[in-house]
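Next comes just one chain, in structure tokens: the form predicted in complex with the partner chain.
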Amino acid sequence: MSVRQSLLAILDQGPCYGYQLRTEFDRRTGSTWPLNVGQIYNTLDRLARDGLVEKLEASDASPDATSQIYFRITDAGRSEVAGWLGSPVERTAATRDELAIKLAIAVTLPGVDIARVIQVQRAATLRNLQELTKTKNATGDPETSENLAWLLIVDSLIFQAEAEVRWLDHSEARLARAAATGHAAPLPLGTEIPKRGRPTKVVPA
């Protein structure tokens, strides 16, 4: 999650205190990914180190304020925000997907009822989807910007859950076809026992 760029984009609207940034972030994301204050200050320190924000003492802004620290975006920070908004989010190709790994392993184990593994997961994902749908239905039409931002996030979670169910349906059908053609045999443990330690180097010819 691009906490760094999100905070920077908020700071582009005007200088903020650390705690204030947290509130602004939560308000805009419906508290879906709550940040703790420590995370915020760590990020701000790194942003300051990289010259994207500058730290200021509150007393610089108003004489009677206590010496709280606040942060202001720099020109370099501004162009970072513009770059972020103008470019796609890169997703790394093989993010570890716990569920995909579980199914891949389960399908190779003898005696596991894989159809049942899929059904258990689908029932759970659907329950999650029902909860999200209820939340969305209760939120109603976006009458405020906060609602609109929140609905975008709920929609995103809904589409992710839907994709998971579709993938489970697809896997179920694929497994049924594989079973029908006899290609669904489990994998026994390999007979060759690998050597301990580092994998052997392949000597170039």
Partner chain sequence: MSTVDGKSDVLLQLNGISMQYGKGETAVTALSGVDLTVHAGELVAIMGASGSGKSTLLTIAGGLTTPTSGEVIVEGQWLSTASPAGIAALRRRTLGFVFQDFNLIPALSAIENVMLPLDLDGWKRRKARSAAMDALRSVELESRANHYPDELSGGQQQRIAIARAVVGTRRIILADEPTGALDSATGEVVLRMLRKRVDAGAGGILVTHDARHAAWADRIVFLRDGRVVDESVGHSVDTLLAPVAQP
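For comparison with the form predicted in complex with the partner chain, provide the form predicted on its own.
Below you will find a single chain and nothing else.
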């Protein structure tokens, strides 16, 4: 998720201060990805450094503004928002998915019940899917933009959970076939000495 572009897009609606931005971000995403104020201000400082936002005195932001430090988007910032909204999100093939890495390592280790690992994960994912579905059903029709934004995120999380269950089923079947053909043996440590690494400390005699 791009916090940088998200905050810029909100600032395109008008000047905001840090805590206000956090509130707006939470309101527009259903608090799915909580941000702390420190993260907000660190991002704003970088945006200001890059010329995408500028700091304002409270009186310049709004006649009713408090004594907070406000930030206003610049023309360069608006161009970045337009570019972000008009381009696809790149999903690289080499994503570091923690669950995929966990299963990949587990299947190479001796004494690991990989089927049990998958069963535990599937049960947790199904519980999550049930909670998400319950939340979606309780939300009702998207009568407001705020509700609609929240439902879009919940739908995304539901589809991800459903895909994870299908992938776990597929992985379980693949591992069962590998076990039946004797291709699921543990992977021992390699015998080849790495050419690089921390040198051995020599202890004086």
